[in-house]
Each structure stands twice: as C-alpha cells, then as structure tokens.
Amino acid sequence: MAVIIAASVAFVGCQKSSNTIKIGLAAVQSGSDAAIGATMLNGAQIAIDEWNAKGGVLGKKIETISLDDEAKPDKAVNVAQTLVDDGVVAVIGHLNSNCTIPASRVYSDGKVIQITPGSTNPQYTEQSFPYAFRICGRDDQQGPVSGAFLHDVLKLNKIAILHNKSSYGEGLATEVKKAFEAKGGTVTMFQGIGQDESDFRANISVIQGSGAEGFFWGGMYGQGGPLLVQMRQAGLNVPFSTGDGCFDHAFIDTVGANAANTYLSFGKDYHAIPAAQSFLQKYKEKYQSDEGAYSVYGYDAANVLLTAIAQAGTTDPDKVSAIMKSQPFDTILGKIQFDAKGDVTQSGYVIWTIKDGKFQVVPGNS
C-alpha cells in the first residue's frame, strides 16, 4: 500500500510539474458575431507564437487551449470551468460582456487571471475580484464619447436609441442616455430586443414616430448592419451610432452603400503606428487576411499576461495580478497601466465614419 501511495503522489507530482504552461482563449467563434470574437483570439494567438519562438515564459513552452463560448452565458461558466479544470493559468477572453462576467467569478473561484481584449460592461471589474482585468476601456468611459459627438458635434437635441438586453448592448445604450441627456438632449426612445430578433420595422416605425434626429444601436454587428439597412429602405435616412460591437468588416459589408452618416466609437486608429506594423504583416500572412477589430487588443492583452509572468518568475496568481497593478506596459496600444480595479487608466475612445468601404477616424477626433 506504501509503494502505491508513493507512485500516485510521484505520478500527481509529474503532472503538476508539466513542461509547459497553459494558457486559455475563450471568446465567441461561431454565429452571427464569430468573426469578432475568432480575430481577437487569432491576435492573442500571434503574441504567444511569438513568446514560443523566444523559448515561452519561465523556461516552459506556452500551450493554448481555444474554446468557443457562443455568445452565450451559461455555455461560457460551462468553458470557464473546463479551462480551469484543465489546468490554465491564465485566460485571455472572453469577448461578449453577458459571458465575461458570469465566467469572472469562476476564474476568481479557481484562481485563474483573466483578461478580456474586448468587454466593455463596467460590472466586470467592479465586482472586485482580484484576478480580473480588461486591455479595452468601458462602457462608461465609450458612452460619454458617443454622447458627446451627438449632441456637441452633430448638433442633435433627440435621439432614439435601441439595444439588444445583453450586458453590453444595454450597457453601452444606458451611458449613452445618460451622457446625452446630461449634455440637455432628449432620449424619445429607449427599447430592447432579443439578440435573435431580425426584423426591425416595428422598431424603426417607433423611432420616426418619435421624432428622433439621430439614432443610437446598442448591439453587434450580426443585427446592427441588417438594422441599418432596414432604417435606410424605410426612408429613415438620420445619422446612425453605434459602438465597438459593430466595429468589424462584416457590418461594412452588410450596410454596403447604406453607409453613409453612419458612426461608430473605438480605440485610436493603429495602423500607421510603427509598432503595430510586424503586427499586421504577421497576421495577414498567418491568416491569409486582415486583422479584425479586436486581434491588436488580443496580442496586447497575451503580452501584457506573460510579460507579467515573465517578471514575477511565478504563475502564482497573485504575484502576477500584483505585477500587473504595480506598472505601465509598452503595448501597440500604447503605454497602457491598470487600477487597482483591473481597469486600463485611460481609454482611448474615438468617433469613426466609414468611407471608401472602410473604416476612418472622423476627422479633429483623435
């Protein structure tokens, strides 16, 4: 019996003793919003492929295990649990707030980092869990720059605005009101919709009949860009904002040549920063095409992780949260430093247009 017992602690001890070090990527990779959420991971992906090449992170190669969360809550606790039972240190993801924060208490349960690229719902991290933390900024600090440009540069007084009851959608619409109303404009319409819902023309019925001057989506681009669609066919031809959610080439090729007066609030534009350019060529030659929105945001959030590791020579959690508190990181994004909550100290929102097929920053906004 002693002999046995000896051989099943050597053979635990051998298997905690693993050669490598797990890391998870969890965000949606399928449905309507796939693209979004499969591009944030496919940057992650790049900075870790890159630490690999370097030899990995405390003498041990980085092994990632992606998981495919749906969008959905509850199959995202059912990911966050199998990453932590299998053993991950760390989780870059998810993407969609209503699964990041479910899966956060998780992550705290188990003692796991997590760091979403890509969630933007301000109940993330002020649930205070230690472990928590986001590369992106948050719906209160994107709210008020939409907010803002409706009211201050596009010279409206009503809006309507319209979300999808996700953590993020209503999030976002809510700092929206909020900030437009502030700012002495009215909100004449503020309604939900189901994330499945696909015909909007009740909805767009309510909003000229409300005399609104402009609009606000609350939402993705899986229903964002057919929404915008449906308000150009109807005649509905008022300036139309949105946020992150929408921020994908998909939603460009949905509203086609509905695009004109349309805006959208996200990070700076990276493109011409000399940092983000191995970046990009890196990418389209490993993916065979553009960078998404989010994929800068995944490698800079999988650095930022394993430079954290890196410099507390330790996967211990709390070591590597007090690292990540403690001091800036040189990022493509920029300097970025987190709070004591796990939030970026500053955000970096922007109002874009698209143009050209493409994606601009509107000009004097950056």
Second form
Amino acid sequence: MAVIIAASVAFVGCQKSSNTIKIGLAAVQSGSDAAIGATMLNGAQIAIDEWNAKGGVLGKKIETISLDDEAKPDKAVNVAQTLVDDGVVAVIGHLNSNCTIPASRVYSDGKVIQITPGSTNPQYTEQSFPYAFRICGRDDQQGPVSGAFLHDVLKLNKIAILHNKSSYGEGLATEVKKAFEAKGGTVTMFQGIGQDESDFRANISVIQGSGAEGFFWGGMYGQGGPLLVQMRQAGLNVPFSTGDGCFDHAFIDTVGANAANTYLSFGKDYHAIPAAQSFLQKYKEKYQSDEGAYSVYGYDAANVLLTAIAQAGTTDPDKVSAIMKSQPFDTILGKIQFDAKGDVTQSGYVIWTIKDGKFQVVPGNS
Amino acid sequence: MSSGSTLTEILINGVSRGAVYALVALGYTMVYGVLGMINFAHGEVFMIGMFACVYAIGIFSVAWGNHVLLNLGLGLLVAMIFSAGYGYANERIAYRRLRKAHALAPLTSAIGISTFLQYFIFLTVSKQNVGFPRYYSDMLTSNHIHLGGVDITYLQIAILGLTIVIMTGLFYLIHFTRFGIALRATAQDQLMASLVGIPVDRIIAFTFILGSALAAIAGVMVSMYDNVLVFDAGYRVGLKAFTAAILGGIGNIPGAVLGAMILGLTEALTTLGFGSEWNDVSTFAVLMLVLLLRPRGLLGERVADKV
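Write the structure block of the form predicted together with its partner chain for the protein whose form predicted on its own appears above.
Below is the entire complex, every chain and molecule, led by the chain shown above.
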C-alpha cells in the first residue's frame, strides 16, 4: 500500500514538473450544436499554435486537451473532472450555458481558470467563483438589445416568444420578454419546447392565432433553422428574431431562401477590423472553411489567458486571476476589461441580419 | 385570424404529427405481434432510411440532373432497400439466436444494436444536423390545398394518406392472405407452425424486412416534414412511436395508428391550451391513465386470447 502511495505521489510530482503547460478546450463538438462549438475551439487552438510558434509561455510549450461535452450538463461535469484530473491550468469553454454553469463548480473546486467564449447566461458569473471569466456578453445585455430593436426599430407592439427550455434559451427569452414589456409592448405567447423536438407546427398555429407581429426564438440553430423554415412554409412571414445561438453558417444553410426578415443579436462586426484579418486568413488556411462566429471569441479568450499567465510569471490561478481582473487586454474585438465578477465591462451587442447568404450588421444600430 | 381556425389548424397539425408517429409505431407493433419482443433498433432503421434517401438523391442529381419526381422516387426506393437490409441483418445477427432465450436477452441485444447503429452513423455519416434538400421537398411542403379556412400542405396529405394505406395494407396482409395465416401461426406457436410446414425463419425475416422498408418510408417523410436529419432522430421519434404503440395496444395494427393519433393530438392541444413545455407531462399522463384502465392498451388483446 505504502509503495502504491509513494509511487503515485512520485507520479503526480513528475507531472507537475513536466515541461508543458496544459490547457483544456471544452465544448460541444457533436450533435446539433457541433458546428458552433467546434469553430469556437478552433479559434482558441489557432491562438495557442501562435504562442507555441513563438516558444510557448513561461518557457514551456502549451499542450491542449480537447474534449466534447455533447451539450449535456452531466457530460460537461465529467469533462471538467477529467480536465482537472489531467492537471490543466486553465480551460477555454464551454459553449452551452447549461454545460458551463455546472462545470464551473468543478473548475472552481479544482482551482482551474475558466474562460467561456460563448456562454451568455448571467448565472455563470453570478456564482462569484474567483476563477470564472467570460469574454462574450451576458443575456441581460443581449436580451434588451433585441427587445429594443423589435419595439423601437421594427415598431412592433405584439411579439410571440418560444424557447428551448435550456439555461441559455429560456434565460435569453426571459430577458427579451422583460425588455419588450418594459417598452410597453405585449408578449402574446411565451412557451418552451423540448430540445429533441423538430416539428413546430402546433406552436406556429398558436403564434398565428395570437396575433403576434413579430417572433423571438431563444435557442440554438439546430432547431432555429427548421423552425424558421416551417414558419415560412405555414405562411407566417413576421420578423424572426433570435440570439447568438443561431449565429452560425449552418443556420443560413438550413434556412436557404427563407432567410429574409431575420434578425440576430450578436457581438460587433469583426470583419472590418484590421487586427482580425490575419486571424481570419489563418482560420481559412487551417480549417478550409470560413470562421464560425465564436471562433474569434475563442481566439481572444486564449490570447487573454496566455498574456495573463506570461505577465503573472506563473500558472498559479490566484495570481493569473488577479492580473486578469486588474488591467485591460488588447483583443481582436478591441480593448476589454474584466470586472470583479469576471464579465467584460463592454458587451457590444448589435443586431445582424442575413443578406446574400451572409450575416451582416443592420445599418444604423450600435 | 379567428380562434376557430387556430383550433382547426391545431387539429390538423396534431393529426399530421400523429401520422408521423404512426408510420414508425407500425413497425414496432408488427415485430411485437409476431415475436413478442420490442425491437428498439427500429428507430435507427428509420433514421438510416432518412440518410440513405438524401445521399441517394445527391448521387442521382449529380449523375443525371435534378429531376424532382424521378430522383425522389428512386431515393425512396434506395432508402427502403437499405433499411430493409439493415432490418434483415439485425434479425439475422442480433435476434435469431436469442429467440428461445430469456425475454431479457433479445431486449438487451436490441438496445445494443440501437446504440451501435446510432453511433455508427454518427461516426461515419454525420455528426451534425443535415437539412433535407429543399429543391426536392418544396413541391410537397410549399403547395397546399385550402380547406375550411386552413391550408393543408401536400406533404401532410401524403403522410396521412400513406399511414392509412399502409395500415389497411398490413391489416389485409395479416388477416386475409396465406402469408398472413402463416404469420399469425408463427406468432401463436413457432414450434407447431414449423411442424405443419411453415418456414418460420423466413416468415420472421420477412416481417423485419417489411417493417424496416416501412420505417424507411417514414424516415423520408419525416425528414421532409421536419426539414432535418440527425443521427439520433430514431431515438427522438422512436420513443414517441413506441409510446404510441403501447397506448394503442402493442401488437395491434390499427391500435398503433389510434395510439399515435391520440399522442399527436394530445401534444398539439396541449401546445394550444397550456404551452408546449407541458407536452411531456400531458402525453405521459394520458398514457398512464389509459394503462390504468386498460393495461394492454386501447385495442390490445386480452391475455387469455394468446394462450
């Protein structure tokens, strides 16, 4: 027995003094949300490759461990535990809020820095875990942007809302409802539907019957695409509005010719930013496809993390976390600053639409 | 729009959704009727039908151009052949040797095959959602007839029509043909049936082939209707269809359709009355209520008949 313990202690000791720094990449990489999750991690991988090309960080090469949480909360907790056990110093992930939130407890207990590039549910940073960060905005910043757009710009008074019953979908839908009602609008229908469903015709009939002039979908593109198509097939042509969960090429591919009159809330347009150009080109060369929306956020998350580690001169999570919260960082999306909770101080949500098979910012909103 | 026409629409949506479940439920119930086992892999055969059709259409349109009716028809045929092959292989590999084993053995084997096929397709074909090629489904999904103030798409009519035709066809096959007599004899007693010269193995194999080909038709229809193909579609729809088969009385052909219609309508009416987040609650409440009153399902046979 003593021999085993001694051996395992020696083994742990050996792992700690190894000459790589391990970083976990965790997100959904299979199933309906696979595309958006995988591109997010691809972005982080590009940043890490760049650092490794420059000699790594703290004089050590960076090793990545990429795991798939299948968008399932229980799987996400397993993934988190595996990464903690493997001795990662930080994790870039996850994508789905209902994975990020339960996993964050595991990372917090294991003293591992976590940066999510794409989970927008406020609860994640409201738990006040010292190592939890997010580089995108929150649903209570995103929802009001959609709510205001539907009411003030599209001049709608009655909207219907459907969500996918997840932390992300229901959370965002609730924020949109609050914002729209605060503006004096009426929400004629507020319903949830299981994430396994792909026939929305009964909901569409209810929306039609409720007299809604507009519609908001709180959920991912895997259901959002068929939902939009079925709405248009049923002759319901009111504005279709949704959040960042539908912001993926796969959504455009699914809806095809039905893309008109569709509005999405997402961060600012990075295509025009000079700093983004080399990243976008690298992405295209490495993965032979256009970047996914959250790949830029994955890239920024990894860069912020590694910059903080380099400046701290150590991987000690308390010191890295203190550095991250104490100063602004330069990213593709501009200068960002984390507040005490680990949220970015500026979210920058704008409304996008689909034109000529591409996402484009609706002119005149910022 | 008046609330009267909303209700009519909801009823039509409920019946169409019921017909979708029915197409799959018929396969569950047919195998159960003959073998007394639940073929959990049936949902996966249905999902394989979806992918086979879409890939076949892709190949045909490259080979000789976009002829909608020709490619769609041939795609459906390919899907039926593919699924039938898988169904036969399932029976031959996973079930035949377990026919005389304890009832749990084939059930476990079925769950194993189901998981195997799901992840086999996941790893080899597509990890992501695939959309049904709209060029081929638009003709059915965009055109509709106007009836009593509401629009019914050609596809909804086709699904409902197919369900009725297949149900009637199966009922006739089982009750009024020589094959049906052999099938029922096999269902009653395999040993006695073989003693009077009925080729039991071939009868059972044919049941799987027929059920799987029907699952392929259902797969093609559902992927057009929902506009999406995904590796776990068999599990998603399969669970509902299985519930429908139990509700109507598993083993009974019209029962499967009745159960599926009740399930589809319950879901649609719940969406109208309480919101779709209550769908699972209401569906399973209905299932429990029916089973409490009629433990063998609505049209299920009494136990004494089988002995």
